[in-house]
Structures are given as structure tokens and as C-alpha cells.
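So this first bit is one chain, no partners, the form predicted alone, shown in C-alpha cells.
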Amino acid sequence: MKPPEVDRLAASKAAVAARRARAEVKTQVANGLRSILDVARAAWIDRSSAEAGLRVRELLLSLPKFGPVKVERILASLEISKSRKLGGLGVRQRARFERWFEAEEAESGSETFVRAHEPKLVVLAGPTAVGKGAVSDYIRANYPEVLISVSATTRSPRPGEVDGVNYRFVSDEEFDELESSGEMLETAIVHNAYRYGTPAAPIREALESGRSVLLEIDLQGARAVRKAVPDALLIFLLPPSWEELVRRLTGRGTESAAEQARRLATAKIELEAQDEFDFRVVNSDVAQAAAEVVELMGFSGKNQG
């Protein structure tokens, strides 16, 4: 039976609150305010806590220098599934977890667990019409400490898009030159229509200068970046519901009915890839989604505007 609307609304609000609480725990760990063991022990004391609801993999990825490859090795050695939550660890898993991090803390000292805003390449991807551009635009306008990479594309600008800010709008010939130069981090043909790509030089220069970079791209591009830069942090942007995704796509009025149908078919496939990503953020509200992305990058997530 379908639950009453009031129950669904209450459940949705509770889910948002729980997600924010978990994000806050990860931010505390990322900023060195709490240790991994502190979070883990809190989860084991209260299995209804925000700490208990955290996936072990997500928590470990909030640590400095703990990229996806390293985290996968740690989880394998501890015999913990990448989908396992802290509160769901068994007695033996907890013991292995404690021993490993006690030894790590003793060997490396507390600075292992302090991020200090180490520069990182962060990828924001998701299905068509989920609002990647809106979230990126909000971050660009309100969080000046975050550098957003500008991708190149052969499609025409949409209303309100600015060349050199939202994208570099280029011809097929210009794109060919960029690609043949060997200076593209990734390239992809999206929706069987237009070419997109990420120039590597600006990203490399930013990271070398100590700045983190946010890269807003499609699923193909995210997979290519994961191969090229294994330590990149991948964030998947989700719609609050399939119905809302359809509403957003049809409501923007920038595609024909045939193009909308093709994009929605692609979106279903894209949504199935969300487990390939390190974190998931639901875009119910652009400002809140932007704050969560910024927090995952290791910043405070407080609006600077």
C-alpha cells in the first residue's frame, strides 16, 4: 500500500536531516575535529546515530590521502564490504577496524587525519536535467574558494550560458585541435550528438598551486577521469524522484520531444551507475546540494555570498 502523503513528507524530511547529519560527521573528520575511531565507537554505542548510518567507505574517503584505491585495499584487508555501514559491523570486523586505525594513528600521528584543504580533483556527475549546471553555477557564485573547471563542447549555448564561464563553446574543427594536442583529460560524445571534453592544463596548474578543482561532467567523462586520476573524488548528483527529473527536463524547453525521450532513456541507464561513485548528493534544493558538495570537497560548506 502507498503510504499517506503526510507520512511520505515526514519520511522525506527525516531522510534529509539524517543525510545532513552524516555529512556533518564527515566534515568533522575531514577537518581533523574528530578521529575515525571516535566516530566508529560512537556508531557502535548508538546504532540509531548519524555515525552508525555512515558507510565505512564514505567515512574513510573523507580522510586526507585516502583515495578510492587505498580505501578499497583497506576494506579488503579488513574484510568489510564497501556497502557496509559502521553500525552494521560485526564483532570481529569492529576488532579488526580498531586494531588497524590504532596502529595507523600510532605510526602516522594525528596529521594523517587532518585534511588542511589538500588540493583534490572532484567530479560532479549525474543524469541529464538533474541540475548539475545549476549546482555548479551556485557554487561558482557563492563559494569563491572553489575553482570550477570549464569544459569544451561542440553544442550551442543554452539561454543564459556564457562562453568561457559555463563552457568553452567550440566548433568540431576546434575540438579536433584540442583533442589532437593530447591536452584533454577526457572526451566524450554525449546523447549521440555533441562532443564534450576537459582541458587538462588548467586543472594541473590549479592542483599544483594548491587549489581543489570541481569538474562538472557526464557519466562517460567521470569514468574516464577515474581511470586517469584514480584519487579523484566522484560525486553523483541525484534527483529527489524520477518524476521530478522528468519535470525538470520537459520544463526547460530546450529539447524537442524526440530529444527529451532519448535523454530520459539515457537517464535511466545513468542512474544505475550511481554505485560507481564515492558519494551521492540529492538535488532537492540547489543551495543545499551545493553546500553538501562543497563540504565533501573539504571546505566548510558555509555560503560565502
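What you see is a predicted model; the values in this text were computed from it and never measured. We call the rigid core whatever largest set of C-alpha positions still superposes within 1.5 Å between the two forms. Residue numbers count along the first chain shown, from 1. Compared with the form predicted in complex with guanosine-5'-monophosphate (5GP):
- Superposed on the core, the two forms barely differ at Q274: its CA moves less than 2 Å between the two forms.
- A42 shows a C-alpha shift of 2 Å or greater between the two forms [criterion: core-superposed Cα displacement of 2 Å].
- The rigid-core alignment places the CA of E24 2 Å or more apart between the two forms.
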Given for the second form:
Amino acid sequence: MKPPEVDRLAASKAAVAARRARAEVKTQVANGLRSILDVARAAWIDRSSAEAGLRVRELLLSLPKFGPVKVERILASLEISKSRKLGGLGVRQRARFERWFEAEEAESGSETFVRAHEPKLVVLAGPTAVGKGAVSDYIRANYPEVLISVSATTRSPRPGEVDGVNYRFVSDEEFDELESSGEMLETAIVHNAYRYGTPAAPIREALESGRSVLLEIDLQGARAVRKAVPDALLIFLLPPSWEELVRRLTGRGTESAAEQARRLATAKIELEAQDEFDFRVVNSDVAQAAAEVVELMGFSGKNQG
Ligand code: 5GP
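The block above covers the form predicted alone; next, return the form predicted in complex with guanosine-5'-monophosphate (5GP).
Complete assembly follows, chain above in first position.
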């Protein structure tokens, strides 16, 4: 018998919340804010905790210097199966696990565990219609551990866009206020039409609390961020080819012919800027491009499933 609709809804909400909590633990480990032993002990104290629900393999993969091959070797030596959850380890497995990580911590002078990498401000830019929006939407839906900055804009919402999630949709007057109160890290007028800007406070707070942040902005914005935050990481999203970019731009059908021509001209100039960027990611497949961006951000990129 199927459970009633309400129960199923509640269960799926609880599952999403639990997945988020587990992702949060991995982010803390990835950012060196918590050691593996600390997470393991929390799991063993409370079997219903987020820590207990984490697979050992996934947890180890969130350590910056631990790749799949290394993790597989460690699991084999500890006699822990790939699918085992931290909370489900037997007494002997726990003892082996603790011994291994205590030794590792002593040996590495806890280097692997304390702030293995600093939180980063990461910018995703690229030519118009290359699919930045689709890639950042995909990251938003599938990688809850990645914080995506919510820009303010004076354009109106497109169908399906939600205020406060995709953008903060504001009036010209409200945008003036945000700008004059010094709230914005950068602002730009995009395609000679609407105003866009990145609110600074959420970014500052995220970086201070050890989280990396992703900005999906245009080229002017990327350059402004590079000036304001020199150690920001700049990623350029490329189309598989120029023809494909033209197809994507004309295929969207949301802009007039004149607007399309203007955007194509902008895209040509924008493509020439790719050498200013630290990394290039080709957007042939949205899920693949998203995974690469997340990996460049320093997350393991293997949090699916
Ligand atoms: P759209 O209106 O299609 O969502 O976005 C138009 C362009 O504005 C895209 O290239 C997008 O990356 C860029 N954009 C979105 N938010 C910001 C922002 O806060 N600052 C800047 N400079 N560009 C932005």
C-alpha cells in the first residue's frame, strides 16, 4: 500500500534536509573546519545524526588531498566496504578507523585537517547565451553545499524565476539605494539594458565562515571582482563552438532580432576575454560543466547519490 500523499511529501522534505545536513558536514571537512575524527566521533555518539548518515567513502573524498584511488586503498586496509555509512561501522572497524586517522593526524602535523584550503570567491563568466544560467541552476539544484550569490537586477522575472532565489528583482529606485549605500561588490549595465549587481554582505559572511561562494556574472562584473578581490578564482564558460553559440542564442526565442544581433556582437567581444581567466570550462553538457565548476571550487564534485 502506498503511504498517503502528505506522508510522502514530509518524507521527501526530510530526505532533502538530511542530504543538506550531510553536504554541510562535507563542506566543513573540505574547508578544514572539522577533522575526520571529530565527525566520526559525532556519528558514533548519535546514530541519528547527519554525521552518522554519511558514507565513509564520501566523507574521505571530501578531504582535499584524498582522491578515489587513495580512499579505496584506505577503505580496503580498514576492511570497510564502499557503501558503509559512518554510523554503521562495527566496533572493530571504528577502532581501526580511529587508529588510522590518529596516526595520519600525528604524521601530517594535522596539516590535512586544518584549513586545507581557504574559502574562495569564484566567478563564473562567459559569453552571452553560453549557458551560465543553466549551469548555475544545475549547481543550485544538485550541489547544496555551494553557495551561489543572488544578484539584484532591474529586469523583470522570466517565467519560472523566483524572487530571492534566481535574483532579487528590484526597481530602479531600489537599485539606486543599494548602490549608494555601498552594499554592492560590483554593478553593471548588461546589454545596454538592465542593471545588475552583486550584494557584498552575504559574500563577506560566507567567506568569513569558511564557505566558498560562486558568482554567475558578466564579463564587466568578472573584471570588477578581479580588481576588488585579486585572489578570486575566475572561470570562463565556453561554448563547444561558435556555431553552437549562435544556435543557442537564436534558439532561446526570448529576444527580438535586433536584441539577438546585439547580443551576438557582445558575445564575439566577450569570447576574446577568455585568456584573462584562470580556468576554462566547455559547456557541451550542463551536468558535466557544473561538476567541473564545483570541482574547481574545491569541493570533491562527487556528492551525487
Ligand atoms: P540574465 O538577464 O539573462 O539573467 O543575465 C544577463 C547577464 O547578466 C548574464 O550574462 C549574467 O551573467 C549577468 N549578471 C547577472 N547578475 C549579475 C551581476 O550581479 N553582476 C554582473 N556584472 N552581471 C550579472
